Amino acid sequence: MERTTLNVAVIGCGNISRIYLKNLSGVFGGVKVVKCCDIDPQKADKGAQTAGAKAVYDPEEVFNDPDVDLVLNLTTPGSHYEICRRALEAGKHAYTEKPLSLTFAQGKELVELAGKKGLYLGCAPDTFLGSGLQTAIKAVNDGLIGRPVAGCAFMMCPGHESWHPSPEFYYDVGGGPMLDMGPYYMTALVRLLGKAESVTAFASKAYEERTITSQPKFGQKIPVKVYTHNAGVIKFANGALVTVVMSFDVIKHRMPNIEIYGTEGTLLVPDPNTFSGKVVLSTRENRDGAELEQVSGYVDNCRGIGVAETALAIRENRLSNASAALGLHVLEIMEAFTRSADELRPVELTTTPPPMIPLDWTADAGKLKTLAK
């Protein structure tokens, strides 16, 4: 590619697009948003105004534009597969919001298609590139907790119908707490502990119907078509057993987001849906724990850093960190929770996540901010 800047077209200009457009247009170099596409013209126009880009209302205008290098797919989960497939078939790199697809089979097809085409396919979340999780990952890799033996991950809330303006898809096929919030937690666990080998789980739903209490759809009923409480154990290749609960059926809880237990210590890991947060190490010598010094400067809401790092990886002809191969392993884990609950048996996993590409975060932060500017 002759250009030093990757031209990006955004498809899907809903709520999540705002932070992406802000960061890709002002924080990170190496990328330029050239088109904003949405079937709702008002959303496309607003996104284009934010990014200083052209508004379009038909994805075909994106796929057929030779000046578009990468399609950033910010549509709802049910459209992730189709938009990514069309982008790859059009010869464009792609990066999608989580999850990679609604099913492991679809995700695998996309990864294979990208490989066949020689294109990059990335997948959110990219929060593990922030200071909080990078600090935790380094602590585990440096042996500060010894050999990891166990862990826990909890994401429990009463659901999204009290605040989201259009929460129906959270309770439709492809929704639920596992596919909605699970990607953050599973990605963090995989980066902390490596390959997952199997999942044993149970699942339930507390309600057959939910009532929207947010505006503008206050009072509307939502049929619940998916599990809203998932509980199980992931066995990792390194032997660690991690208890996981993902739920939309819990009003209040006091459990940690993530803790990792090792032979020499315990690591309290921050919320994986954020880029920062305290990392606390407890050892035999200091059971009360001490906060670890952060290793990276990315502490704000930097959604879009995965796109910028993908652009950098393309320029440097190397693997990217927020890759679809990682997203596929995460998707297989999440699907295994449902399969295990449905089939009442452990589910063995078939994929292996790619390694974390080590970066000098001080140097690369500068690259990501100044590249091609």
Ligand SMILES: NC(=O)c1ccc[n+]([C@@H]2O[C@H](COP(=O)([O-])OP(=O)(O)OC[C@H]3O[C@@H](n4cnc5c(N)ncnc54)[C@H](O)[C@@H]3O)[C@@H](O)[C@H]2O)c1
The other form holds:
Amino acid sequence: MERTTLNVAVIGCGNISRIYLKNLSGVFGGVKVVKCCDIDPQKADKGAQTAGAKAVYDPEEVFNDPDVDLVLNLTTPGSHYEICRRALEAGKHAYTEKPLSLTFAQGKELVELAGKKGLYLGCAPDTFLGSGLQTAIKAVNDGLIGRPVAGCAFMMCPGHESWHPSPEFYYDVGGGPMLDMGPYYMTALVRLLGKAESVTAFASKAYEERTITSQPKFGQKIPVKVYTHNAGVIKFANGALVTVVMSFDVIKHRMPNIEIYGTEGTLLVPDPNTFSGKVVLSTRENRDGAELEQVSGYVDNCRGIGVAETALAIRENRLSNASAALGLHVLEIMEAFTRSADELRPVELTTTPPPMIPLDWTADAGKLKTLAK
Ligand SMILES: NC(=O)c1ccc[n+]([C@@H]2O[C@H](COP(=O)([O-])OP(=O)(O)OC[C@H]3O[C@@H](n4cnc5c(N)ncnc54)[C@H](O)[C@@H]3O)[C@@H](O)[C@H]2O)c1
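So the form predicted on its own is up there; where is the form predicted together with the ligand?
So here's everything in the complex, that chain up top.
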């Protein structure tokens, strides 16, 4: 008899694994965490204890286990490509934290490999499945702002060396504000506005070296190998021009996270790194704006909802929402910011994001359902 629960093995039991393990072991159905793997045995043991799963210390044990259906890749970005590739080659579905890979070429290879093998490959973020962004997406789709013509997206902060215990990776190849935080913003923009067509951008870095002021590495210097300030414009296929700034070089700012401007109104969109937040619509008649009613109960930290929805998609044999195909379009946009800056020219994009599969938001949190057609 076919199993209705998907057996999941987590590889990478660090910081972010805690919320995934909590939600996948308690909140969302359809999935069961059976193995927790980390090259750091203490972390694997701790994850396994939380999930009531078996601890393993070598990813090969996961790839070779016939009971594992899906590999949940929560390693750091430099390992995303390799772990996903090995999982797919071993015949497992996979779901990875963002970004899909460090380069568009690697991401494309993974999407093609999953397609060839007939396997699902999912990719974070899944915050766009939360109530805040779903409310904003519905408002745009329902025509509340008319025809979208422009927008802006700002993620600006001073960087992470004042609080993160090991902030080096933020300034190494594969780090920087664009690859670290861009996935949240680009995914939200793509779900709000559809396919992105081209990017024109400049980039810079304010410092060649940073000094760690957090413990335990207080005083250590970090060489900055990536751009830490990206400023540009994304042109969407629907004609909307969105101004984007992603920066680790700004002490404080007072700009919105995201705003979308349409012919009939302006939409204030909440922080795309969260599952909830106010959505405010301003129109010609009410320029001060009114808060829109949230469309679903997915307002808490629901990280893992993308994995649960992938499991549902596998059972229903349909496209999943937090898919690698979406992650690849996002990765292509992000890489285009750097390419455009390096080559001093607009960069045309080649990929198209898959459609959003509507979910039934009246279902209780944890009981995901596809919207009946
Ligand atoms: N920390 C956050 O707040 C946060 C939020 C959202 C997304 N993310 C994303 O989640 C991912 C993980 O971030 P984190 O903060 O949990 O990092 P982390 O460093 O705390 O944890 C990563 C874990 O992966 C393990 N690991 C690395 N390579 C491995 C390999 N090849 N095989 C097995 N284990 C391996 C490490 O030992 C470590 O325990 C990143 O892609 C990050 O962008 C993090």
